[in-house]
Amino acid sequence: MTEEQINSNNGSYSAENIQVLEGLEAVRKRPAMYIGDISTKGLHHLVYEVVDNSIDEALAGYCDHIEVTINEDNSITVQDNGRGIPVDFHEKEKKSALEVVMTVLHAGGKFDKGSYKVSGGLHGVGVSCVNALSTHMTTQVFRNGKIYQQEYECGHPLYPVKEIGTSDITGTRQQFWPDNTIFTETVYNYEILATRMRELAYLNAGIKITLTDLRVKDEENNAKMEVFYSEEGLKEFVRYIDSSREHLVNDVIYINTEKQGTPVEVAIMYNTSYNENIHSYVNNINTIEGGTHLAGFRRALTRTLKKYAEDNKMLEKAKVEIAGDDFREGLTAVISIKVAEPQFEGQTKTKLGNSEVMGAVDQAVGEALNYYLEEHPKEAKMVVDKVILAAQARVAARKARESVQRKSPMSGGGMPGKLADCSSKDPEECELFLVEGDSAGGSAKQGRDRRFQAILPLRGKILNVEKAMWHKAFESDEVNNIIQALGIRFGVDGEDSKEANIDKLRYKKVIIMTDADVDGSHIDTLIMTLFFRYFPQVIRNGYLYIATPPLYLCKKGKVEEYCWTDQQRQKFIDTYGGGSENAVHTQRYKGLGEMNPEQLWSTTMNPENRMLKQISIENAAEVDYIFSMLMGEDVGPRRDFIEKNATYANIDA
């Protein structure tokens, strides 16, 4: 069937459009290859795969409402009002098209260009992968005035597709139970799903996504529910990300066009901060490593702004050379493009490689931005003035770095004097502990394994880089010590670039180790903000961790046990104290300095026993919003966030 035939058939979608690429056998054997991992990330990815199918129906113009439900038994239901998966006979596979879609990897309408011009999803592994990794799955299709159903166990159909009733709606309803013999975590996190559903609603204007959690009921027995819907799409998205920042210009520069056959949607805002925050998407997939669409955007932004400033003689008095980074300081932008056949590269397969996209985005952004600047001279001047300030700060940052390198007292090899380095020089096995306070730093130095563990004590709270101009970080001793200990460089090869270079990173594990109290949590957040804003590559590569020292040492007679949670402590009381707190001696650790070197080693630093929390960027736009809200100037949103989330935190007053 040709594309012309399909298009002339009013967008018909039937068994003939379903193409089969390969079988399903390997998914259960190597699940991480298909969904990333088998912990929390992979568990939630199952939901995204099913929702992506519904989004594809919406992109094709056949669906505008998707309902996602976390059921009381922790199964997931996703229902849309699209056309419904075809149920007619598939000639090649000799079975229903529905069964082919549900049981064969890489089978679906996405590979037939007539059915879907573009589609999201993770490289088309789709719903069959979800089926393979679920103990049970039930699919219902509402189509042709009828309801069709098929059930599966671990990807195998329990019976042929059958008719079970009539219906006056169309769409697909999927319910699945993740396999607890495969996943290390099978309890869904509402906030993780809400973040992705919100993002999808912004990226796909006009689609309503409902998220319901039947596990949580209010006083009137109503389930927790949120509706995500965006009328203006990326315009609202960029305002949401920037909602806790002070706007330099209140306008959103918005572009929604098609160039060279590529749909391009971009929203741009300038704020008074000193960070660049660009979030890019291809077919709804967050391309955290960027790619050709991001390169096209940056090229157009630099070229257009520079030409406007030069034509209007705005740079003559500045007496400073303007670089690409300067045009992006205080910029928040979201780029969303649709590509029929995306080619992904990079370590995490989230870098777009399609060369033709660069020119399309460059042209679209250049034209729209040039028009905006010409029509808004007052706002244009504010942006250019901000660019000049950024250039001056960049030069100041270089001088600050050079000054620090000349003056600071360094141990051998240009390292900070307080760093107790390890003997190994292999970054793959080396660990750097960033430790709160000299006292705990002393215990850590005595308790560590000197062969592969390095200790850098931090004095007090480090600079809040969210509020500081770029060059101020390099004037801070604590920030400089971290940068130099890690071996991170900025502005290599004679450039004053803000892009961190981690090619010579000296440790592939960086572990934040602070007290289990409010100050410790604040220091954790300050350090994470530094990494996210100045060298996010360390987080993206999975190198940043938080140590979790125990909260309690419980004793009853000769029995001693460290407890990391209140639940573990209660279990000890129930087991050894007969449920009475008075029968058990509990020592509460508020500071790392309360532990001697042997205790610190055995509980928090020994790879055999310790528990580390890996810091990851699942959703860069949401992380961007949270950091700017928590660490920025605006108190209101921060208070609301703390009040909303206080019940989930274990913080000592």
Ligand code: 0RA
Given for the second form:
Amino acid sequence: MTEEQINSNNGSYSAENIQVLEGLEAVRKRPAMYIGDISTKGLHHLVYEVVDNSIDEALAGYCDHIEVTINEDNSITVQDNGRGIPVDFHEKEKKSALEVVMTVLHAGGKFDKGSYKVSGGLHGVGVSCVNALSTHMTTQVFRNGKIYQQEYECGHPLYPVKEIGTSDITGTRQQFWPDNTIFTETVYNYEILATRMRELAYLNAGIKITLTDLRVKDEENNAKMEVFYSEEGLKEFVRYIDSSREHLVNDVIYINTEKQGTPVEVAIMYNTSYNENIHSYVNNINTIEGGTHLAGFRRALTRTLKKYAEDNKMLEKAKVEIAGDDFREGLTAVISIKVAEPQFEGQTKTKLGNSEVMGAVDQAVGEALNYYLEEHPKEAKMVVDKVILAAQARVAARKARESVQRKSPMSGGGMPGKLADCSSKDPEECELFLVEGDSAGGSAKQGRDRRFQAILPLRGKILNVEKAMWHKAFESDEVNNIIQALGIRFGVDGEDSKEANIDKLRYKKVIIMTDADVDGSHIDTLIMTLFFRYFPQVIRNGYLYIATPPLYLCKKGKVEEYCWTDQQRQKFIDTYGGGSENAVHTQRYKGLGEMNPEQLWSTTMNPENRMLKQISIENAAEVDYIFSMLMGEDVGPRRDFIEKNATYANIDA
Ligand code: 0RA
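Could you switch over to the form predicted in complex with the ligand, since the one displayed so far is the form predicted alone?
The complete assembly is shown below, putting the previous chain first.
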């Protein structure tokens, strides 16, 4: 590739560009189709998309350092030390390969025959999408001793690729400014990026990822910075996820191998809790709906443990039939595989369909687990004993559940007595408010629109399911009321499956409504934990919300305004009181009970002007870690967690 070839593009821009631009205009017209959405989530996906290309270069063996920088103006810079995107003249497209990569949809891996693109954001759309959705983007390639550069506006090149200097490093540097006419949010959240970079570092041992935030400086004017690097990959990842749980066995059972052409990495740890936490990934994508790799893992785990226990005559005294779930109580595991042509299925396209993968994972896990059990009889016995306990608890749980169903006068369709149901039966429009306390519950009943809003008052403490055995939840009236009201069923396949079935969910908005104080936030967390551990599908589908009652009622003469933040309150004081506190009357609401039904309706329940926070699980491994950490008594971090993980959105607007 010579300089003349690069520059020979000069005159011939318009014609070719029209075609290219059509592709990228489509991205600008329907951005959500390409990157999921145009809110915070989509904004952060832009970074993942760019980083994924560098990860691919690292997985190909040519790059071991990726630097991500949040610049002061909320632009992002990603630089790697790979080979640099090729800048050769591309015969078919009649322009530099670099320009093709940057301006043609899905052009990413075209030039690298022989190696496949394994990494890839959920949408895997390529860096050209990022380019299309940025007001400005600058790409620099360090290669052949030279520095090449091209800049773009909304995906349109401003000039052909040019040389701008010499350099003895190699790599690629991209900087982009997300388009604020497309994204509803353009301020980057450090924690969201840090969480994904940490996860990527664990999933790809040996790659150093640095994250720098130039917007935040310490006393010595040093920018905020973190280095994510893992020597041992998933082995360290499970230790991190389980770091605040009590280990049943100290070892991590670890496999890193290749079976039938599929690279398989698995790490397993048992803890003393009652939850199953399996996180699975395909090509660095979190497959939250599971799939064939997860099925292979489960099958191997069940078969191998069962056989070991039987061979050693450990099950005879148990007197209960062991079920698949029993082998996974207190299990934390991470499965990461690489597949050349993954088939993603399911509602959110995060379920792996490739059937050949099942056997590969099954074989890898079976061999490694069998080897571990044979070598560690003491630890093996502790695991099997825990499995037996789980089976016994499960049987107890079924009995408790059956007795509840017997007790409730109308089995099948029977609703808890405390539920004030709505008249509509269409789940799409129905809302269930879970309200703290009977008195607030009373106000909510009077204030609601009974056509589509149902009220379930919750009395007393919600069980901390993080600390309790699985079946304990079904002994709790509050939990059973929630399950019955929602229409959630367990073990519908005749088995004592822990998997909740939400096919008959009666409300597609479930709204937690508690006081805007520390106790209220504690209750929010307990309810969220219950949903996360027992029916996470409700959260994943985006059905769980937190109501936000106002903090103040500000008055001046006849003017009345509710305020949700101190800034809003200050603005009212400035506007109506000429900046003087004393000139206006501001009333602090401490609890829902201080509002009459009319006020509760107009501020917190009326879809026209309420503010709901939608609860989402962006990163299940991190949420798993955080919930296990929050079991403790300290309320501070809980609140941080809620703030961090709630998507603030007036979703009714
Ligand atoms: C295809 C071929 C080659 C490098 C890359 C892609 C590449 C892409 C990106 C995107 C971000 N960083 C990257 N680093 C490399 C190299 C082909 C060769 O040198 O022979």
